[in-house]
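Listed next as structure tokens is one chain, alone, in the form predicted on its own.
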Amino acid sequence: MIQNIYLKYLAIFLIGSSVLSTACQSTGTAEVENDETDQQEALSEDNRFLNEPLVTDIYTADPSAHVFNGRIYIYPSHDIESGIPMNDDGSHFDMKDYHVFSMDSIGGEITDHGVALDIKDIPWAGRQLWAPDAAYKDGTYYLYFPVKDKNDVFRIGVATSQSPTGPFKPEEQPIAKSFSIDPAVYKDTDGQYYMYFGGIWGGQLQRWATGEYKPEDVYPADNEPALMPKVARMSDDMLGFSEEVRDVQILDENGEPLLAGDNERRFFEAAWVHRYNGKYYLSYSTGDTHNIAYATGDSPYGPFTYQGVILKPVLGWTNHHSIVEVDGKWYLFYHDTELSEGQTHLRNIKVTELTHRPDGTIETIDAYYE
């Protein structure tokens, strides 16, 4: 009964995301509500989610991963009821801070550090602090954040500590040359880190399609090219980037650039990257059809081929991810909306173990089980 109820409610749910992503130019509030109501409607309490929610009194949505000193310390962000109608350009997603939260092991007791980061205490800040990143070198902890400035121009920001649970102190100003939303750093086996990010719709990136802002939503034709997600090599202090921003081509089979029309497959949103087995695999949300998704490379700027699926679809209209290793397993931090029962804009982060074949591939997750 529950696979039945879960195979009616992917079938509503991705012609409608279809319906969706082909009118993606225009206004989709009402697209977006319809669709919310049918998962509601769709998954029913008889439905078993597959894990329980990491953190219950607070929403929280996003999850960044890190092991650091031997403890895992999560970088989410903090979902609130906003008071804005739901709309596709992700008004309603107005987070003002972020908390950090940490555990020994996989299963343990979460800690919730408190506040790290307020949207008041970033000088150039207007609203919508979204998904969050963090790193550490050499003593400091760096966390990295999207916020729309004063313009309403999404900008990626930098803050530092002294401890990876903050409070973090932002820079005065945005990472020069920085855009969009959803920073990731990967640092590299030599050292080098870099930087993932970029997101659609909402998150602006049609807007710097010509390598300035403006501000009309512009998307290619389905035949042409996707918009991919942006990468740079970071600076030694960690600041800001030390080459120009580039493309990650993610390419399908046959070696060429996945297409706009290719909603399965192509990028949206939520890039990040981990390396295993001497392959560097870019994982990525896919937006309006809601899988995470993973393609491969030989090097940390790509190209990646698509290789598959990671996660199915959750509860909720948005999927966002972070991968890591601990004490020798891999592990998917991901989010659904169980808490809110499907309420978009208040989302709750989970964990599940990962598991790379041995020719490399990943197993697909369903975050529901019989």
The other form holds:
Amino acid sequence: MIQNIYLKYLAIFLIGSSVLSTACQSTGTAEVENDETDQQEALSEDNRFLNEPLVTDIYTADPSAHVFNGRIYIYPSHDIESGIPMNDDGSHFDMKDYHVFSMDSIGGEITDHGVALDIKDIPWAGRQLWAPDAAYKDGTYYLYFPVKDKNDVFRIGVATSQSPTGPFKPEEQPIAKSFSIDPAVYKDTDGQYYMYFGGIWGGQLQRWATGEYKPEDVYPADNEPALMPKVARMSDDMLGFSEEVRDVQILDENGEPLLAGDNERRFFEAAWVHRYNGKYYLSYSTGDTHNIAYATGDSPYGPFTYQGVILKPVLGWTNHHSIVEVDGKWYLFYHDTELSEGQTHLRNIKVTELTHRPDGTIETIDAYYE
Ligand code: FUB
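Please could you give me the other form, the form predicted together with beta-L-arabinofuranose, since above is the form predicted on its own?
Next comes the full complex, this chain leading.
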């Protein structure tokens, strides 16, 4: 997950130059000290963050926001200092529990409801509780979460509660036929629920290209279609899939799949779906180019056609978001690393308004202001 040289380019970005995205390739740890110096300088020169952290006493990331019974609930990752050195598999993201937060309105006081699920209570879990999501159906709240199993393979689990804030009781086994990371569960207007998931690199999606797990990291060539996020309709009991997992196609303006070498636009992780004016919007992180991008389509299964960038790179390496409507306005929940002054694995959640233009396109958000 981490590519240290990004910090150097981030400093350039902060003082007004463009991010050199194609240069964001890992060169190991030799440049860390210089990179950190650059970032400190960038931070001290001009603190121009568009929004403030919502939570300041613990580190939080990957915010999945929902409105349940008129209240806003946020289901984030809970970042901690793991002491594990950074690597491209994201081993330093070694999270152990989830907290749920709530607010009665955007800008209102935020409540931390404490630990909602602890890794020690998940019978099949090994390590690394990554980005979760939640859903509600028929009186039960469902928390969906990715975690490595005891063989170090990411799977997606589910836990249930009668309360949106938990505590959540995990099922004994991961969701059958689930794999990789970043579950996002979307409820369609007809009452059907769909789970989108997947993430490359540390998220292991590339290991499932054949439909079975292979421990080698094999990626498509640059001129081949990129790895796509996955989708499956949820079963009535919300504890599993009711169909085979499918690819979600993301197409370019010519109707061709985005290519693996199209790092500026192709899917990396953090899929999210919302519906606006009858269109389905699939948004996601482009990972090593650090955007939240989006594509639109006419069905929850896609295909989706690439449209543009919702959120430009933030302070930190990862970019991960959710989009939710609250009282007729749309909001983007996201994270950056303002509180930890740029430490990639110590993030903080934020929220900002999102605007759909009359033609349905979304205004690009810059997480810094001029
Ligand atoms: O928080 C751990 C991982 O970092 C998430 O699962 C990814 O989406 C990235 O934000």
